[in-house]
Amino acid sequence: MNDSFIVVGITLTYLALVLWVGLRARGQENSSLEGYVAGGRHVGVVILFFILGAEIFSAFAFLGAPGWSYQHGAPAFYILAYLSLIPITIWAMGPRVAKLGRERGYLTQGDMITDHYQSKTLGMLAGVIGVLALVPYLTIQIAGAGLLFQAATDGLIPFWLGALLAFLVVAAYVFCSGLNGIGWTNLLQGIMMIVIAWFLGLSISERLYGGVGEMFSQIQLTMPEYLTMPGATGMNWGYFSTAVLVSAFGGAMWPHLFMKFYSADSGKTLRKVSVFYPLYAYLLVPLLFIGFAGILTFSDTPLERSDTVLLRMVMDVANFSPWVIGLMLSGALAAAMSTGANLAHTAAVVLVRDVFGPTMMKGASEKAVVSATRWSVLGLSLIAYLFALANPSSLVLLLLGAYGLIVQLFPMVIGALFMPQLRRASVMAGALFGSLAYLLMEFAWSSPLGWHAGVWAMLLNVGVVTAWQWLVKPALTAPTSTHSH
């Protein structure tokens, strides 16, 4: 009994400094809606790095990441393929957002979007799917507090209880410090995490196999097929390199990390981002040996959850201290608040500024829309909560849905910023199509050839885009054209 108190006593210790920070970081500039949102434009280097790649690191990377490696094998280093590629997305888009949202005043992609394209309804359309993706995304890092705060205390603390503890930490400092609040607590939940995933992950391997290269040495004698391509599972070759296309470039158009680039102090500063980012890969490789360790571990009596494999791990194999335990509940809850805050703070922003602004907040005063953001911080993770708290399996597909929906705003956005003629109208049917063909493809019928259902509803997005820009041609702007159809 003595153990739990040691890991609830570390833990809580941790979340008080993490509130701390949070809280401390409230800086003048968080009345206005800029500095609330965007941190007053002007966040450097190095913590944009750590909210960028704060994203990514969600209760995901200490839960799913071991998990895929555990189940499936080698196909599980699609991860590090894709991170690999993220660079290209911030490169190359992150500088011109940046500059149009300085010139222009956007906080969030419905403002591109609506200003763009001269239109309302699709500022408001990117600000729903938007909010829907959000807050499944949300419900997952909630849900992955409780389940680690119930299975590290041996359910001292249950798992509403657990759920609820992180949850009430990160809307606070979200509620009061906005983005800056964000920054400094990713700046030491990022340093946390890669601490203790390496420590983990070394010392895992060392304990059970006397080390990495002897853990793969043993795994290549029993069972070699974890080691190659397509894995335990046979995951296809081109269902790895669609998901790798699909992960790094339908990532840059989820709204929590798109807005960031809002937020940057300059292009260059998003293009130095960009270099060091795949450094943050480094943090996942550890994680994916605790998952390879668990492959020999669990051989004769398979886990029911393959993403409990760090929890069991760490709790029944390797025998850790008290200390330790607590030390990686926190480096685990670090991954799924840092990335909660984000979610939260982005969900609300764009609900209030996409989805409510053009109608229930016409005419609003700045001072109202601060506030208006602040509660809704609060109520959608308290919805999130709840659903948390329901605890449907079906979370992993609506967070599936959500992926495929979001990467269909690809071709709108890129006309936003890089290709001014693409119509209204063609870039609207493209994601109407798209997202049509993607929740088919991912919930009735099969994808072709195996492949990722994302790729295929992107072809066809961009073809209807192109067919529409050649056969359909504007008729208000230019009445001479209509005369030759």
The other form holds:
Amino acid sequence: MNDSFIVVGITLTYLALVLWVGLRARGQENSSLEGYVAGGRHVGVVILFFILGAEIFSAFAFLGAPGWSYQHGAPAFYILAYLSLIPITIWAMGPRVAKLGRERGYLTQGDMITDHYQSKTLGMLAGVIGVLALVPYLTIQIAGAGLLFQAATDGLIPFWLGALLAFLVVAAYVFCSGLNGIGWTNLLQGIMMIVIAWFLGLSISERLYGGVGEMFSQIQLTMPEYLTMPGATGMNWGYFSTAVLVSAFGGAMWPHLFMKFYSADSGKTLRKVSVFYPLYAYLLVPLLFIGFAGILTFSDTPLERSDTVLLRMVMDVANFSPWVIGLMLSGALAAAMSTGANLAHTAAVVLVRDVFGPTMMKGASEKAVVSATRWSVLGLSLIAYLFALANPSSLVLLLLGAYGLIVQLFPMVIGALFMPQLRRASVMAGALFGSLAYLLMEFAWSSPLGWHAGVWAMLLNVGVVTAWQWLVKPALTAPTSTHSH
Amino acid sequence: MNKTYHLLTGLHFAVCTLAMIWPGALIANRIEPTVLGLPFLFFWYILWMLILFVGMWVAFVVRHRGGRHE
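Since the one above is the form predicted alone, can you give the form predicted together with its partner chain too?
Below, the chain from earlier opens the complete complex, with every other chain and molecule after it.
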């Protein structure tokens, strides 16, 4: 039987299966959100670990992470660092978020901000920042799916069409309100992803070099610069360190994670989840191996697009059976698209509830809100698709860009949770200046000292908040606050 | 929870963070000695991921031992 026929067959069958399960799950997504984190009570930590793991395994993990270790070498350890440091923020603020959310019935980040600062404008600002950061994250999933389709069909489905298919599947998932991938499907998928990642990482280094240790000795002999900082591309410590910090502290600000904190049944559950969170970084280790394996394999003819290193290794170099390739591709595709559906859904909810809610949809009916959310899913995914077509140079850089923006929410969230003396005008000024400065540094200026621009923007953000607190005293017209927190 | 507890957890978090970025990771920026077949810098990250996890686990057990504290 024709090999590529098997590969395409498995991929399409698996996809159809996932889509079918997803569409059947119609109307359950709200209750299952709660079971997701709070489910720790019933399902035990091991199962919870795999369920959350499925979320980590997205196009970023499968394509972006090996892409970076192939292209840069050691700087890819930044992924291990920030992933394992994210739980610090979850540990510190998660339980308080969960408590407030439970008591006051919050759904989005903007709900908490609006309520605490008594300002719909500030809630809207948080919503706008959230949506702006989620779109590139969604772009990663759609672009990744495009690459996977292209590889699975041996170029028969070109990148633009593969990304378009991914966009359609994501939209279909959410449009029919069957947010798949939560609960048992996610558990199975999580286990499958972990098994595939470790199998590929170990067997590729075994087949090509005779083992992981042997692989690194060979890299050390010919290209040792890949194995230590600053890596092959001369990434400085300043950029590396600030990228880790921005991602680690921005991580817990993501609306799709933040919203799950609300559903935790207790602070204890959230802390338990955060304790195990550093272990997720271990799951990515074999994927970094694959990138390292590619350094020597493709040393003569470097890949045009480093994010394809895992695909090229699996499809062309390592000589796997078509069954393995088919399973690998379809698993990664399903991972990219279920994460994509989750992101698209979150972005749409935030857009409609936090941004449209207080403005053009004031007092809109439940039905109108649901329909606006659906159309927003379509609109936002379409924007992400168009971004994907622009052929982003690196999936990791896209994500790093998004982190720089989402981290700007940090001061206002900390204010709402722990520092009641922070006033609405101060945090609003901070977030505005921080976000604008960040966007300017990303697109117009360059970042001083070559650091991640998110850190400079964050410093400005905190500086403005502090200055505003000290210098701008509340106006005389301000009512004496009787609002208690 | 008392002050010592918060101080120790905070310290643990700070040390783990600094170990993974500049300047902590500077001291590990080398290939030799390889551990488990990994270049030393790679192993350094693997090691600190484990230290972070173990520390958090201890903090969790201490905090929630016996009771259902928030």
